[in-house]
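Below sits a lone chain in structure tokens, taken as the form predicted on its own.
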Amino acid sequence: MSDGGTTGTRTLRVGAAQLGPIARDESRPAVVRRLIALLDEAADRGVELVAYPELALTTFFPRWYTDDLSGHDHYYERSMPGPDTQPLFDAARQRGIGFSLGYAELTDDGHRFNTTILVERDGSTVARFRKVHIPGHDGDEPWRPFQHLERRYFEESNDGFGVWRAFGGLVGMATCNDRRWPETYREMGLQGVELILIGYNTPIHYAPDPGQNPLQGFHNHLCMQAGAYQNGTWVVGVAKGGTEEGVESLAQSAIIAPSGQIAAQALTTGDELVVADCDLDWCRHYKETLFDFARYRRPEVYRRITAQKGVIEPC
């Protein structure tokens, strides 16, 4: 996909793997399986980059409460790669294709966070990015048709949002509800990011509000649009779908243009392969015009971003 201009010399093929659901008793190698299958089409079709959703080894375990919260603790990872990971790092290297993975990882002192790893082709890592804006409750609510614990089992990172030289351009990585906030793409904008990789789990029903419920398509395309064409710049987010576990979760998986145009999307809601072709000096487009930031930023006007989290109503 292009702009009407000549393609850029930087043209990275990128594929979204999009997961269908995974089963609570579905083991860690049966998994990473399915993530070499997609991989294994990925280098078939030229593709250089693939990205796999939100905690794409495992069902999404927050759904249940535990008393202990250690009780879920098997379901995360203590090193990445590990035993049952490291097929997918070795299929990886032998196919000289890079990839990021979301998992939940289990930090020697204790701490737990809900990670995605970025890994070149030559299957060096080249950094891992921990979840900053962590939905849903952190208490037993046993009245929901299903719950969304995640702030039970998963930290809020303070590590901010990084952008990294790879893949021949400027990658930077967020996950699930970080995807809803503008403040996830313009720090990196700010770091002049050329490709965002976003794995998410979006449950259909939304229990505070299910109100919201129809709009959860829209929204989840809205805002990375928004942010791929505010901050010039790749977008690909990527699902894992279908109903798991009884839960119907949205599928849609998307790689988004700088201009904010969905370059190519998802058809179904399982196992599928989304691959477009990035150009990423398209993304001078825009930043070098609309979005030109050195020009038309005004910071001195938006302290109340960082310097107020609530809302604080006028007299």
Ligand code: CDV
Second form
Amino acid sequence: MSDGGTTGTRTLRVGAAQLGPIARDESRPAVVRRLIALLDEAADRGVELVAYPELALTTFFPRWYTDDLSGHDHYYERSMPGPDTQPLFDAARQRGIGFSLGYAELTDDGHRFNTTILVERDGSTVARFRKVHIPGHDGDEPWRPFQHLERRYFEESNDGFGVWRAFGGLVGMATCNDRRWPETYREMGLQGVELILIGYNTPIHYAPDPGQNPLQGFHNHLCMQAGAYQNGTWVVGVAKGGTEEGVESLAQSAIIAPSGQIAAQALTTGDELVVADCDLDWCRHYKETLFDFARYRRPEVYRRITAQKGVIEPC
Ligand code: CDV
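Target state, the form predicted together with this ligand; input state, the form predicted on its own:
Up next: the whole complex, starting with the chain shown before.
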């Protein structure tokens, strides 16, 4: 997809590799075979970069409370690639396809992050992004039909939102709940980002306010389309959807243009590759006009955004 004018010289064919549910007892090698099947389809369709979802190697385990996190260490990766994921890295390099992959990371010194790695077409690691906004709760809340214990299983990363030169452009990452915060996109927009890769696991049922349930699909696209448009960037949102261990999750993976328009969208709730040609030069139309930051932004009147966390109402 391009702006309808000149065809860009920096067009990247991107695939959002949506996953259906991953069962609690599904082995890592079995999941990796599913990832490689999507990679094979990507190769057949000429895709250069495949984006996989958040926590793409396991079921969404933060739905289960535990007193003892170490009893859940098997859900985390201690190295990337590791023995089970090496076949994915090998397959991607052989096909000349880059990818982003979300997984649970356990560091050597015992820290736990919700991480995404970005790998170039030659197999080299470009960057590792650790989720910044960790939603949900950390204590046992058994009244919920299922829990969202990300704040028990993961630390908030203080690394922030980087942007890297890769795939012929400027690429950034964010993870699931990060996509709902405008600061996420603007932090990357201020580094000139042209393509943001976002994996997500979003249950349809939101226990703190079930009134939002029917709006999940709308809110998903609303925040990513706004982030794309307001920063003149492509956004790839890729889901783990379908009903996983009894929990129905949003699919609706989408590739969104710098205009805010949806260029391609998933039709199913299962494993599906959504493909679009992303003209990175199209970003300039927005970055150099309405959203010419250097000309129009007023950071001197936005001070509360970094100085203040919660709301302080006027007297
Ligand atoms: N995995 C997530 O970060 N999920 C969150 C919550 C709120 C369900 C989300 O924002 O989609």
